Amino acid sequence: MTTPDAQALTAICSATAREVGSHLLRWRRERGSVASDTKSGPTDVVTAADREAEEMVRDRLLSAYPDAGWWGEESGRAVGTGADLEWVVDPIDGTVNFLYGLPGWAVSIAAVWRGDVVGAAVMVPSVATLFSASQGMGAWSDEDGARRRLRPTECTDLTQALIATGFAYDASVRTRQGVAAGQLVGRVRDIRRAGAAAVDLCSVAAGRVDAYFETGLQPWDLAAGGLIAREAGAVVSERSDGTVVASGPALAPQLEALLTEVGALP
């Protein structure tokens, strides 16, 4: 396969998005009340929703590029035949805020090539927003019409910093995330616990909250928000376990400190 313009990838991740964000939508308003069933724990849950609208993409994607690789949250891992470009979706990001209709939730795909994260979309149906990048292209909203180049904030004072976080299914995990969280809120502005990764890094990268951080979270969980913040000019820092943490680049290193002294990073 011929190296792809990551616009182009950045457009089909978009359009793909928006469409898939508008079926659920319909979805959850039409049929009401959400059947679920679960995966690696109780708290882990996967609705009917969830592999409809991964269904959804695959065809989207794989039918516009039908040699490349796919790695979806519900379907797993695929190798295409053209190995160098991959799809990277997760379908409803924030199923639990789906399942109980809180906003919460996005579509989130990205397109990878050789490794790399070169385009992304994340749909926040609930409030139409698109959030969008390509690699060395900069990002973007689209809210009602109304585009907007995305940027972290300036923040430089932990104390004024709003900070967004999630917590891992596992209880137990869940448990030690507690207690962490609790040395941190006060030394910052605030916490939020949004439930949903993507929509925290676009969040970062938008400018409404100054940091986040996580950890235990999955490459489709990370890769399109991840992309979008960076693109935005935040910084953001991946390690292997799966830990996150993203801020405006003033904030970086004392939020990096402080979260590692009160244990909130393994």
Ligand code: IPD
Given for the second form:
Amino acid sequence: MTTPDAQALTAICSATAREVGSHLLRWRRERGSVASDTKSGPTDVVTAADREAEEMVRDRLLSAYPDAGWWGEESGRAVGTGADLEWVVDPIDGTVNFLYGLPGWAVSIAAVWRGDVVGAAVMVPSVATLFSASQGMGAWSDEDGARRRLRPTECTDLTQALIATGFAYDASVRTRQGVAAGQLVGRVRDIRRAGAAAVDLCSVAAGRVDAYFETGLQPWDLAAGGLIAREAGAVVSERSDGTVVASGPALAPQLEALLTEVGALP
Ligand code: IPD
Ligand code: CA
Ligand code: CA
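Having seen the form predicted on its own, please provide the structure of the form predicted in complex with the ligand.
Expanding to the full complex; the earlier chain stays at the top.
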């Protein structure tokens, strides 16, 4: 496969995320509370909507690029015949929000070319907002017909920083995360746990929080939102264990030091 046009890949990520997001919003409105099953543990839920959405995304993306590889949260990883290009997809990021009828869940789609995320879209249907980015082209939001270039905040003072985080499904891991968050909350403006990692990363990109950190993320949680945050100008550090820290550049070194001090980074 020849090197693809990142913007063309972002366009298909965006169109698919919008279409599947609208489908899910209707699904939620028409069917009310949603039947769920569990995965890694009793709090790690999957609904029929997650599976249906992943099928829809897969159908749209692999119809357009039949040779591409595929990595979706619900159906796993399959290597395409010419897998220089791989789609990395979380059909519903924030399933617990979706389950309870809370806003803030998202459809997250990334186009990965030879291991680098080059195009990304995160659609948040409950607020009708699409976040997207192409490598080297900046990050954008589309909301109520208004297109806006994204920038992280210029916060330099950790005591004034609003920090998003998330908790793992494993009870012992989230207990440790909660203890560290308890230490952190007295040292910063406040903490937010909004319930969808992709949206948290877009919130850093858009300057709606000053920073985000979490441990134990999976590739589909991070791929699209990570590119969007970086293209907005945020510093996003990733470790192989799924630890992610994202903020504006001025905050990054201090934040890393504080998170280490309070035991929030493994
Ligand atoms: C979860 C959400 C949550 C984060 C978890 C993720 P899911 O994804 O992004 O905010 O804290 O680590 O697993 O299960 O809703 O797709
Ligand atoms: Ca997720
Ligand atoms: Ca999910």
